[in-house]
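Given next, in C-alpha cells, is a single chain: the form predicted alone.
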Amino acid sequence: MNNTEKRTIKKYLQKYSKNKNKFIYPLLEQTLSSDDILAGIKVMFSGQMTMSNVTEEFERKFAKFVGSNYAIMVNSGSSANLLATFASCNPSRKNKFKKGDEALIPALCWPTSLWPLVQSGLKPVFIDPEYKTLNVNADDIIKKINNKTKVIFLVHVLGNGTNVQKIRVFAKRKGIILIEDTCESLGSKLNNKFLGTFGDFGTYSFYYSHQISSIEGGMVVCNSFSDYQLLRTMRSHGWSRKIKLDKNLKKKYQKIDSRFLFINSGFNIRPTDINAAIGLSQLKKLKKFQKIRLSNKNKIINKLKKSNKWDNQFSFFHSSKSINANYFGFPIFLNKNLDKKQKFINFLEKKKIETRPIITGNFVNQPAIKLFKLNKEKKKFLNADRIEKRGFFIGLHAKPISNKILNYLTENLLKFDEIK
C-alpha cells in the first residue's frame, strides 16, 4: 500500500470515526488507531481474510511476548475458555477430568468462565473472593481442595491476580488441572511472570474494551506440544489439517482423503486474519496503554482525595502483593449510605458518566444458577455480596485523561453526599 493510498484511507477514517458516544465519560474510548485499521484493511484487500498466515504470525509473537511455548488464536475470550476446558477432558489427554469431578471457581466471574465447566460435566464449587483485591486467596483455594477436585479455574479480575505460583505448585503435586482466565488481565505480572502462563492453559480476550483489541478475538496459551496440537484440532472441527499425525494413524486411515481427516471432536471457533492483523498491531502498544491507564487511575484518585469535598466516601481497588497490574476499568466501592447506590448510579448516567457492575457482581445470585441448581446448599459468599452491594465500575481509558474530563468526572463523583 503506497503513501497516496494510505492518505486516502486515513481521510475516510477521519470522516467516519467521529465520536458518536452519548457519554461524556464512557466505559471505553476508541483505542484503534489508523495503523490498526489499516492493518485490517490490508488483509481485506489481500483476499485472504479467513484464518491463515497473519493469524499464525500473531500466535507466534503473542506466545513470545507472554513467555509461553504456544498460542492458539480463537474468535473470542469466551471461546478460549470453552476450548481450554474441553481440551482438559479430551480422551486423548493423559491428565483429564471426567464428568462429576469438581472445579473450583470464584463466585465473582463472567458467565463464560463458568458455563464451559457445566457444559463439560464438571460440578462447580464457588469460592468467595477477597473484598480488597477482588481475587480469590491462594490459601483459601488450597484449603477447599478435596479428593473430588480435578480443576482449578482461576479468574484474574480487572488486571489483578492471586498467588497463582503457590496454587500451581500444589495443583501439580495433586494432578489438578489449572486454567487461568486472564481475559481481563493481559499484561499483568506476578513476580515478573505474565499471568496466564502459570497453568496448564491460560486464556485471553481481545474484545473491544480490553487491554488490547482485535475487535473480537481471544487466545489460549500452553507449554505442552500435545496440548497445542489438541487445541489446534479442536478449534477447527476436530480436523487434522496442519497437525503432526502419528504414522500408525495415517496408515490405518489411508483410504480416507487425508485433506479431510477428522481425528477428534471440535468446534468452529476460528478467528479471521483481519482480527489477527489488528491484534498484532495493537500488541505493540500494550505497554504504552498500561502506563497510561495507571497514570489515569492515579490522577482520578488523587483529584478526589485532594478535594475539599472528600470525606472518605469511596474505597479504591489496588493490586495484590507481588502483582504488577495492567488495570482494566476503575472499580469504586461505597463506604457509606449503601441505600443510595442505585440513585447515585442513575445520577452518574444522567450526567453521561457510564457505569456497570463489577463483572456481574456475585454470579451465584444470578437466576441462571438457580435454573441449573448450581448452589443447592444455598451457600453464602459474603465478600462477593459485599462487592456487589458496595461496588460499581467506571472506565479507565488508554488515552491520557484531560484536565477538563478529570474535573468533570471527579466533581460529579463527589456529589454522592448530595444525593437524596
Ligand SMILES: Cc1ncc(COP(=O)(O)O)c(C=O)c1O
The other form holds:
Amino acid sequence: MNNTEKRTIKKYLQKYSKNKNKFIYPLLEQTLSSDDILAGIKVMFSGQMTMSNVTEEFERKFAKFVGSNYAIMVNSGSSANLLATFASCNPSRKNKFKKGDEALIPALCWPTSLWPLVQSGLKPVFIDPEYKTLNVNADDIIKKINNKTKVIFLVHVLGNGTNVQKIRVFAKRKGIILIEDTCESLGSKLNNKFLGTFGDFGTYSFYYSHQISSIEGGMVVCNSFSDYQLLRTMRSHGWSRKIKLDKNLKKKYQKIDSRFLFINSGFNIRPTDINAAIGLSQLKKLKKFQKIRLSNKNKIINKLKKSNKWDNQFSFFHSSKSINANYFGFPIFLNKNLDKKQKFINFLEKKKIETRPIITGNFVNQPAIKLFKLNKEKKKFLNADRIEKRGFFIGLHAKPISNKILNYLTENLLKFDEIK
Ligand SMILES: Cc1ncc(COP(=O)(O)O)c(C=O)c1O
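To test you: the structure above is the form predicted alone. What is the structure of the form predicted together with this ligand?
Starting with the chain above, the whole complex follows.
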C-alpha cells in the first residue's frame, strides 16, 4: 500500500468508524487495519468479488502455513464443520459413517460443532472435559471408544487443545474418522504441529472475534486429494466445476452440458473473494497477534497476583501438556463465593468490561438438547458443569494493553470480594 492509499483509508476509517464499542475493555478490539480493509476494497473494485483466484490463493497459502496438503475456504467455521461432517458420510468415500453410528464429542462445545453430527444421522456421545484445561483428555476419549464409534469430533477449546496425536493413533487403528474443530485454536500447536492438521479433517473459523478475521469465514483442511475434490464439490452445489473428472463418467454423461454437471450432493457455502482477501492479509499477522495476546495475558495475571487485594479469588486455566496455545480470550474461574458470579458479571458489564460464558457452558444443559432428546439417560458432566458455574472469559486484545486499561481492568476484577 503506498502512502497516498494509506492516508486515504485512514481518513475514511476516521470518518466512518462509529466507535460503536460501548465497552472500556471490550471482548475484541478492532483487528482489521487499513491494509486489511484495502485488500477487501481492491477486490470490490476489481469487479470479481465472488469466489475466484483470491480465494484459491488464500487456500494455498493457508494450507502451506498450517502444513496441510489442501485447504478449502467456506463462509464460516460452522459451514466448515458442516462440510467436513457431511463429506465423512458421502457415498463416494471409502471410509464413511452411516446413520445411527456414534460420534464422541466434548460436552463443552459450540452448537455448530454438534448439529452437523445430529443432522447427518450420527448419535452424539458426550465426553466431560478437564476442568483445568477446558479440553477433553485423550485417555478419556480413548476409553469411550467402542464398536459403534465411527467418528471422533474433537473441539479444541479457547486456543488450547488435547493430545490429538495419541487419539489419531487409536482412530487410525480402528478406522474411526477424526475431525478437529479448531475454530477457536488457529495457530496453536501440539509438539510443534498445528492443531487441526492431525485428523482426517480440520476446521477453522475467521469470525470477527477469533485469532484472525475475514469478518465471516472458515476453512477445512485435509490431506487426501479425493477428500479435497469431494469438499470442493460439496461446497458448491455438488458441481463438477474445477473438479478432475473420471474419463468414464465424462463419457457416460456427455449428453449433459459439461459446464453444468452435478456429480454429488452439496450446499452453497462459498466465501467471497472479498473475505478471502481480508483473511489473506490477516494471516500474515497471526504470529504477531499471538505474541501480543500472550504478553497481555501474562501482564493481567501478574498485575492481579501482585495486588494487595489478591486473595486467591480466581484461577486461570492451563494449556495442556505439549500445547503451545494461541489464545483470543482469557478465561477466569471463581475459587469461592460462586453464588455471587452473576452479580459479579453484572458489575463488570456495568463497568464496561465485556464478558462471555466459556463457550456455551455445558452444552448438554441447553434446551435444544432436550428438544432433540440427546441426553435421554440424563448423564452428568460434572467438569463441564463446574466450568459453567465458575467460569467466564474476557477478551485478549491483539494490541498491547496500556497501563491505564490494565489498571482499570484489574482493579475492577479485584472488586469481586466487595460484591455483596
Ligand atoms: C468451537 C467452535 N466451533 C465452531 C464455531 C463456528 O464458527 P463460526 O462462528 O465461524 O460459524 C465456533 C464459533 O465461535 C466455535 O467456537
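The term rigid core refers to the most C-alpha atoms you can superpose between the two forms while keeping them within 1.5 Å. Numbering follows the first chain given and starts at 1. These numbers come from a predicted model, not from an experiment.
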Note to self: Superposing on the rigid core, is the Cα displacement of Lys10 between these two forms 2 Å or more?
What the structure shows: yes
